[in-house]
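One chain comes next, on its own, written out as structure tokens in the form predicted alone.
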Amino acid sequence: MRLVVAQCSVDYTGRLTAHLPLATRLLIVKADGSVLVHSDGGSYKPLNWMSPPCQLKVVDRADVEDTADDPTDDPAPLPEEDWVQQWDVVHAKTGDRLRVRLHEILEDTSVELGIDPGLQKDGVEAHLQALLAQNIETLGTDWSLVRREYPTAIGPVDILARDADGATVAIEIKRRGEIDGVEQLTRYLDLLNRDPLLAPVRGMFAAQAIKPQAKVLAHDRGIDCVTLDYDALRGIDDAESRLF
């Protein structure tokens, strides 16, 4: 992972377009090949990002300006603005770019974390999890699975699911459903409709017991929500445990 502090410029094209204008942030690279760009406010959200499959090409100023005295090359003409260091990051399948362009690099540190080995949920919760995608039909007929901790930039969704018209479904899993969880399924969907592959997708909360609050604001964001019975599923899990 590389962690980049400095002074920068961001612009996002392609099915939106997007301008940050100068100022200082944090940029990370992954391991992935997704890039982030952060503010040193917002929580863990990105003011902006490009996720994997994406293609990152580093330019140099130097290299431009060394290009561009030699006669024989036609470069095109260098932008007015001081910039030391120009990132060009690209969809590999939509064409978006994101391009950042660093006028001081005040910190770039690189550092190897390996494989990590996820996040480890509390026994009811992760079980919830396990029991609805073995059981994924409980949520509507000719529903099907997609997978279970489906990857993002941000963190995994609990499940990716599709509905019986083939709609793609992002359920975030809770024991106890709180406003928090709304937010965080909302980030993972403002995340999962930017890839055409998957977009529309619309969320899904489920939990054992969801608040008044939660459920206004889920509802105010266009998400369902669904309450599970832990005992219920359990028994759809293990049915020769049943007496009746």
Second form
2 protein chains.
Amino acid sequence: MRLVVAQCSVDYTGRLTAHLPLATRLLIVKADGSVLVHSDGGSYKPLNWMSPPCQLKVVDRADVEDTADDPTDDPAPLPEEDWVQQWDVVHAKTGDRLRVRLHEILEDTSVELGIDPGLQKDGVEAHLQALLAQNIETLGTDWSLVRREYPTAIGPVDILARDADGATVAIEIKRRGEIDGVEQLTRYLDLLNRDPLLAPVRGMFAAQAIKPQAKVLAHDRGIDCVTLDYDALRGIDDAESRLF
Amino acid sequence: MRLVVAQCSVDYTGRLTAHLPLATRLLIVKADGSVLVHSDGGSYKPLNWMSPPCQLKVVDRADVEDTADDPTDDPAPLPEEDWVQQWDVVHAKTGDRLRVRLHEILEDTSVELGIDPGLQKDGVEAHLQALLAQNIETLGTDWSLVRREYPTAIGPVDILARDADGATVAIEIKRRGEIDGVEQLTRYLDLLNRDPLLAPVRGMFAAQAIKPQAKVLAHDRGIDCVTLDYDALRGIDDAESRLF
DNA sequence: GCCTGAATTTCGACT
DNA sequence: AGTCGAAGTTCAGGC
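Same protein, different state: after the form predicted alone, show the form predicted together with the DNA.
To see the whole picture, the full complex is given below, headed by that same chain.
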């Protein structure tokens, strides 16, 4: 990994065209050749970047414009033109280009990091689904689980259950309930209700938080909404597991 | 901005729980207190991070465990326990926590960057929409623009146009055409067709690339698909502007 | 301010 | 390898 702090301007051409005016920034060149351009703010997203696989070519201004002209003949370059080194980064597959022109290099260090063991995660949607499946009775007395990831032609339904009356319920689980989740559940319900062995199937939209628009659309389509409390579900689960 | 290269382990608790085992990484502390943990690979996303607004507290091991015990009495610490400095970063609003334990510091530099003028973009969906609106006749002879961002109760339709027969066409534009774009257009069409002054309104799904599943769904609902060539549209636009 | 939709999204799982 | 859905998404624009 190479870390450079420099006054630089940046141009990107690929999916879109973008330009960064001259300013002091952090440039990171990773082992795979990828380049990140960071400012001293924003969030984790760089101002500009090139993803791997790509190749970096460094060009020194002196090597390019080493003419025999008398320097006194040259007009003073504009600040934007007064670079000393240029990085040309080209994406190996898409051909996207990133050009960094360095004007003044304030820091330049390289360091060997080695491969990273990687991040271990816990507590996302898959976990919510497992917890709700294991505690399906929190949705109502005498509810029972049919199965998780119930397969259909257009994809698996998160949870299929039966309510106290034995009616089938298709449950769509999201961390955050938004309108597209309701659309997804609607497609499942359309399909499931064509199956005479299952029909009538009603829908339930379950999420840690559901946006008002999603609630309105769900209600309009006769889909119930329920807010999940991850900590509470985990608490129930822990309490149950302690019984054994 | 502070740049630290160090052997470290990281723990995050917030929306989820995550852990990074001991390894050598780059740590970036930005002016707003935000912290990024980068490895020498992956893409622009850090392995872990804390977004602003947040506060960083640095704790030295020596200050915490400065006991009077005879050092020979202490059992040799496990590698994971053998840290020399700890960073506690707490998000000001959500309370999310990031803990970085530094074991060996290989680099530690600070640099003043100042505020960044920011990225200038070109060629995103808004631009596509403007270009297509200005060149609506590329969709068919004698087509005409009704208006961009045609307002409805559930949001604005990207473009409303009339075809050669005077029939109304609602156009949904995406950079990449996917299934939710078709769903969106379907909702607009349902609504627009309830308006006797407009009905019948047909739909057109326009994107630089449309996924097969989206095409199938669009076709199934009688929605036409069209692939937009951004460079060609821009070319037409440039050519037209040169006429004046 | 919240809310909504796009993103050079990136990332992971599954087909 | 392609496709699809989620993300501690982040980001920009509208109300």
